[in-house]
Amino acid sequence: MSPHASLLSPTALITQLRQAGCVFAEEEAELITATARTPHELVRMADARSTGLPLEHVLGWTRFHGVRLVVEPGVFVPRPRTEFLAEQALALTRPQALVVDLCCGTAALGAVLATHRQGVRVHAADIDAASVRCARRNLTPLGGQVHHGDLFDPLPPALLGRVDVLVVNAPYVPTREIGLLPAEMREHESQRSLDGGPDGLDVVRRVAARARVWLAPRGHLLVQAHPDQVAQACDAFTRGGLVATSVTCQDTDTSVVVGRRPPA
């Protein structure tokens, strides 16, 4: 910790962050200053960020599609590119819908749907205990429920055949590419939230294989993927009994694969 807590001026904070390699030092300094409650905490936060801790973990929060979310240490940080998935889910979510957010992390997607669609009932689940704890802080105030376990396993059986929108931000990075991710992700987020197996689609296939029995007739499953993975993901959806389509955001090079349960 810096020995000069009372001397950490705005300029000094920006300089410290810039020297640590923070590209957006000015913006980060503003967020840290606004979040810190005391000069002592300001210095602690600045030092933590300078050692490489993700900004969201330093602040303890982030904004995702206009919703402020608690982000605890070690929990997967929702990123701007996933807002494209949130937008596609919003387009398919009607008021009063029953929504499930799997691999929920902070429950960012569930929180967005609960915030922007009136009367939506949200259930979320994650296998990581820290994520479940964090998700409950974000979703419980919105009336949602968070369950601890692997994919569908912890969900209440009463949801079978009733889910209108199943949204899943599953890990989709191929194992061999994990080492190419930014150090902030590799060192401070759960490997399980990043590693999607040999081709990145292990979890997506597991979800697709079981989703149909949970979806209501005409219900939808949405997952995020890289454009190069769309064909294989669509094949998994089709084999799971869903009608598969996809949409891609060119700006973020991100795709969303959508599966619809047929009415019959």
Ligand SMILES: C[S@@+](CC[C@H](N)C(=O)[O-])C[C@H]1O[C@@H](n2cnc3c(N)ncnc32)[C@H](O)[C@@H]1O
Contents of the next structure:
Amino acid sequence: MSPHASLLSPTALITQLRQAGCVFAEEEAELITATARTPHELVRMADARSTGLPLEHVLGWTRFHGVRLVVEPGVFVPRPRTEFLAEQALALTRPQALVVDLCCGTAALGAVLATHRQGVRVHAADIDAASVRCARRNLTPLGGQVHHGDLFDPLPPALLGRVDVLVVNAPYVPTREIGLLPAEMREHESQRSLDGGPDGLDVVRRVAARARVWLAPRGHLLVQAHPDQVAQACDAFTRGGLVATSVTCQDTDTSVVVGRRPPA
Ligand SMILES: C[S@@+](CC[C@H](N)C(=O)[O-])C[C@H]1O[C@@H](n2cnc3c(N)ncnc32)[C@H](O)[C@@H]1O
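Having seen the form predicted alone, could you now give me the structure of the form predicted together with the ligand?
What follows is the whole complex; the chain from before opens it.
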């Protein structure tokens, strides 16, 4: 978009965003300006951001671990902290691996694995129809498939016992802490994408209980959690018949619990 055609000067845009409480007003203004295709769209985007719509929903895209992803309205915005989970999953993903991204949202994790490892086949699934539509836009061009339904239910049975990497960023915020999240998240991402039940681990437990039968003999399950949840998550993995370990990123206060099938 030509800046000369703008209805909103760069300075006015920054001022509007700053007044709306955007801490990184300059950076956001640059992204909005680069994304808007017309001056009118720029104004619409600035207004939407000023009402508190998350920047990624305003832009319609984000970057996650170097991959540009479509982010549709209402769909969970991939968080920078989840790049730690992506890195752990990448370390365990060989070329040609069969990968499943459960609770996929935009399919950020599956898209990273498909982009950075040659020949990887990705299946993703989510219970939310808007997420499934969005994930298809991100994953189909990479050769992946996206299924709609509760956890493992919609996966093709042919994947049973064959999954090399099962990567899951499920909702894990304890219900009582949902109210403490920024309004941007509470108002524009679904409760189902955030709320993990009384201790945050309801969905993680259901995943851990059913993962083993889907994993290849040397396959791995990787789940994101808060460091305070690691002991209970490991417990759930053990009850699901997996050997569990964990790694924590101190910078982002994020853990990844890794499970594998015990040696035969
Ligand atoms: C925290 S978001 C993570 C999204 C994505 N994995 C990411 O890291 O950006 C959790 C996702 O789990 C999905 N979800 C919640 N319960 C589910 C269930 N029972 N089965 C499948 N997906 C579920 C939500 O719709 C949401 O997209």
